[in-house]
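To begin, one chain is listed below as structure tokens, in the form predicted alone.
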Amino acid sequence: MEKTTLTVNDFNLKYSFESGQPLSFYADFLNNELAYTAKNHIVNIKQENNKIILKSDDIIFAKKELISRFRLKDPMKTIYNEISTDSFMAESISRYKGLHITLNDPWETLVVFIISQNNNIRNIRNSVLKLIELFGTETEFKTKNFPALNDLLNAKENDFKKCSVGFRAKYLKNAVDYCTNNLDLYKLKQKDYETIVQELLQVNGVGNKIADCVALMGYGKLEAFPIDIWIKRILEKIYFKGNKTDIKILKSFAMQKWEKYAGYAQQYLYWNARNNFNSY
């Protein structure tokens, strides 16, 4: 294994990796060191206050993917002072400083959160290292890939079954049959948020909450704002008196406070709310 050093700035590995996104679903993280495998590499990451410890097999291909997949280069400093527009988004910003949007392979992020619908952090990780066990390549080191659409092109409904995701089984399988004869999730890349979120819309199983995720978490949409049941409660709660209110007026007045950096701006509420609700 080759081994390097970088120096970052913002960045905190662990608030970033357990915060809900892709990686949080199957890497393995511990004692502030995360390992997976990517593109048949084998990628270790360990953060020591700004230093970023990593090896790999490949460590120039382990670098890029670091950079990339943790957007690295994202203007921390601009994009809190931008999204910074209240005590309670500031507030956020301070206790998870550090936190970043990954941005992952699209066809991942949308398996990953059509089966994330209804369900726990705890049986979604467990589905989806069923989901890589059964589907994903094996790489020389005895690891397995997240599985690509080609690896599914087989799969029955059953077969999706066997890795305990219930009902979503048919999504996932309707999502294969989409992916693979109407719409090639790669060309969506060149295309704005509005046109990927109506594309991702005509999957059945996928609703306005899972096409946002996949637009901020595999086409790096920044603007994209996904409201969940955690959002919802803390954005009525904070920000509209406690009163209930439509997710469609919710998702506007967040996009009109946090414009190109609402995507930050919902991972900061996203995780102070699931993990403080209950002090506001």
The other form holds:
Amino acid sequence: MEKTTLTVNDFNLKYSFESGQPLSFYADFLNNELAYTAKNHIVNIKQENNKIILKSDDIIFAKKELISRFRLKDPMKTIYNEISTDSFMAESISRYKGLHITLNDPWETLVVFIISQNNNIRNIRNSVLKLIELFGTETEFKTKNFPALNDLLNAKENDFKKCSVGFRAKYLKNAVDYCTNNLDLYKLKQKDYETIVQELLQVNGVGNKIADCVALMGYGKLEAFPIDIWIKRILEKIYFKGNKTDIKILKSFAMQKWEKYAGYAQQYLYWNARNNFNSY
DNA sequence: ACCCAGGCGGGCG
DNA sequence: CGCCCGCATGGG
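Next block, the form predicted together with the DNA, ref. the form predicted alone:
To see the whole picture, the full complex is given below, headed by that same chain.
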């Protein structure tokens, strides 16, 4: 294993990993050390204050992977300035300073978030690990890659059910077919936010929330603002006097308030709500 | 036993 | 159109 170190600012590996983003459903985080497989390579990341210790069989690849996956070039000072519009957001940011949005493979992101619907973190991870075990290709290090679209072409609905995904099995099967025959996820990379969402919504089993998650974490569209049950609850509690409020209203409120970095605002709200909801 | 989880599609009014 | 309900699985 080759090794290198680099210096980072306004980055916290633990928060970025733990906050319910795609990597959290299959990577290992033990003793403050993150380990996962990407494109047939081992990636091993450890943080000590402002220092990242990176280990890999291919250190050039791993360095690019690290910088890209954790968006280390994001202008965090600017982002914090833009989204810190009120005391609640300011507190959310200060609690989890250094939490980055991650940038993941679009297909991987789509699969993970299809599995996430009406589900909980623990079950999602359990299903994703089973999916990798069943369909992921093995590396020379005996670890497995997250299954690419091509690895799933022959998977049947019943094969997906072996991964404890229940009713979502038909959505996964449909997503494989649709992305094989009707939609090239990788061509979408050059499109804008609205186009990406509209295209993703054509996939049966993908609604507004999943489309926004994929736009944000699979395509890097930072203006996307996915609204799940926790975002809904915390927005209502903090900004709507506890009143039940339609998701469409919440969404236009958030997108106007946080604009091009709404996705970052969303991630800080989400993680703060998940961890501290009852203290507000 | 009942409720909930990073929702969505379909059917009914 | 909007509203509401079922949906698999596992844990509290």
